[in-house]
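Next up: a single chain in structure tokens, the form predicted on its own.
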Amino acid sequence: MEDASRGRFFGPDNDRALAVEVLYETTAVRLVLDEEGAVAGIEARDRAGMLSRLDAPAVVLASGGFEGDSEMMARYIGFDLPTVSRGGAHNRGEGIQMALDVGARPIGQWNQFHPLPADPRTAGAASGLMTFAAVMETVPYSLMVNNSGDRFMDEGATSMDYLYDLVGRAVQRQPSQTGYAVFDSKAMTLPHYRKAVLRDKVFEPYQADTVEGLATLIGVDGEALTATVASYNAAVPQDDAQFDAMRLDGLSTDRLTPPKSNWARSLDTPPFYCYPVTCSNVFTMGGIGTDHTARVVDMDGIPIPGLYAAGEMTGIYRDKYVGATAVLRGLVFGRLAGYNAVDHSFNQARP
């Protein structure tokens, strides 16, 4: 039950019932260790700038990565990116740094992040989440071009669960971290396409009756984009009977650089459409090491007594991220961290 006036939550009636006080607008800034190197609490700073010490035999760190901190992004990644969610902008690496300061082992790939292509028009959207489903459901059946109207990647390189990573990284390398997914009206007739893009669509794609007209709308040179589309159309198979939007269909271009390995059919049926695309940051891949019980470990792999961690800040990924595994990891190790931190606290309290 909740006592809203005091911001406290009370557990069930058993031998481990606890009163939990929530401190809003308060940021943990430092871990406090006792003389034996075990956790003794934290120091925190409130909205007024006042520091206070909160004593506790166990601390759980679950404050995300450092995607919301421009300095850490520049130091470890080399550039900054918009976060795909509003919450991600508040993941500034404080928890990671606190753990490192007491000797926690850094793990994961600190110079990498999980990219996601998104519609730049939705940055700061009221929903708190940039539009990405509409973009990614479109990219395989489009041409990806940059500000110069040139293609820069294989839009049909692989299946959707890996393609979004390739698209995000490719767009990030373009001028202004911007690309455009150009497609025609045939995409609108794909099975379930309209339903798929409605999942998170905020803005309609740009639309024009001609490729040159579309180029004018998105600020790309019309002659260049028209030439790109013509070159692509000349390289696609004349017979697209094997086209299958639901699988890797092998319908590929001939002698085109870069190639399109699947779903290569002509872009010639007006009206023509375009989604602008940028690279957003879901989470960073560098973090602190834990064992199988969510205890934070030091450089020698020895648990730091009373310190637990879960979620994005326990970086374990390298190069690739498989969709939804971060959610599962957060669920499993979040439960382990909470349970074991409480267990540790009660054991410390016993005479």
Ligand SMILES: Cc1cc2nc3c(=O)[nH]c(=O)nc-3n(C[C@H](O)[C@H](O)[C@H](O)COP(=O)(O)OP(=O)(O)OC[C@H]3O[C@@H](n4cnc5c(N)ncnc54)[C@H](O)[C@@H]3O)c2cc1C
Given for the second form:
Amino acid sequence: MEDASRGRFFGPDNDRALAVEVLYETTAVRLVLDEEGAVAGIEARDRAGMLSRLDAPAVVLASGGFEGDSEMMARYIGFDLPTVSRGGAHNRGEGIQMALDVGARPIGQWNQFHPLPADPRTAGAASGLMTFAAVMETVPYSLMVNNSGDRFMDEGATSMDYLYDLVGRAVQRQPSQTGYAVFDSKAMTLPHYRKAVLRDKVFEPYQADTVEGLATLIGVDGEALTATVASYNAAVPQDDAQFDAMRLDGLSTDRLTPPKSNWARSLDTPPFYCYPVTCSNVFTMGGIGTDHTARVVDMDGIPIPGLYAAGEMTGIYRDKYVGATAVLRGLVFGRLAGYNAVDHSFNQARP
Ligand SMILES: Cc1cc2nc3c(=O)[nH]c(=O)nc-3n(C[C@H](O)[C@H](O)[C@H](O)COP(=O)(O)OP(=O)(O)OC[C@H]3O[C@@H](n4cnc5c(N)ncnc54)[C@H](O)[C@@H]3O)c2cc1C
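What does the same protein look like in the form predicted together with the named molecule, given that the last one was the form predicted on its own?
Starting with the chain above, the whole complex follows.
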């Protein structure tokens, strides 16, 4: 957008103050169009169930994905998941559906979501957030096992930023969608480990003096887990001098399936610990198409007059979420949507 038009509304000479009214506990349910198909406002339902019409020459949709709607999750992704934050439960795809209903183009990968491995004990925690940092930071220095005590993934496949996505997906495919990150007391001496896991910890990891004792605590078959740990210990290098938690150190198992490609130290120093792990949902990847100025487009790529969108509901991602880009794109396109919606509104109001 041009600086000149930005200045018209937000520069020092701007004399048109905008008042903003926030309607809490009010759900937008439908877009209202005029007879020419331009946006003319929305209909919203309040807590008492009353429907009201809000007239507006421009509407910005920024109501997130559909991670909070079990029906849409089942339809597009095939299963439901806990949302990692309490707020996610309110993102039920209504904004996406409202836009589709007026001809917006679907975009993004509708059968995909951004997973985060999290501690299932913290679902519904008072903080509103499931514990995920402790789990993520621990997995690379652990063995991941399922209910049967079997390993199911390469815990050292790549660095933590890339790994956590793989962990979430692998755990989701396990029986009861549960895995266990089993580690020993050597993890406690990793650089910055305690600080890292303290960030959002609600529950301590399970702890026992023996692997068998740990298995009993977490309800996993003790013999199976002991055998898994023994075969892993037999496959790690005798000399672990190259272990380096701060980089991909190449310390890998030999002839073990699945392998552990980095940080493969023996698991032999009590006490032994375990975080249970489930797959939580950060956001969904299907959404509606916009152009480079945040205008919602139809199937022909033509902007729907007066309709703008930003954030999670605009799709974009495919297969993999690139860390830390969600807030950035929400900021960039949210700002553009805001400027352009105001611009559009004033242009509509002009005689
Ligand atoms: C735990 C966690 C950690 C994250 N870490 C990062 C990170 O490090 N870096 C990063 O870039 N991103 C991160 N993200 C992702 C990022 O925070 C989100 O993608 C982003 O906040 C989405 O913004 P949004 O405005 O699109 O949607 P939201 O922030 O979800 O806002 C949508 C709003 O719309 C409301 N709403 C929904 N439906 C309706 C309706 N029908 N009517 C009225 N209102 C409605 C909702 O109640 C909600 O308030 C993280 C997300 C989580 C949950």
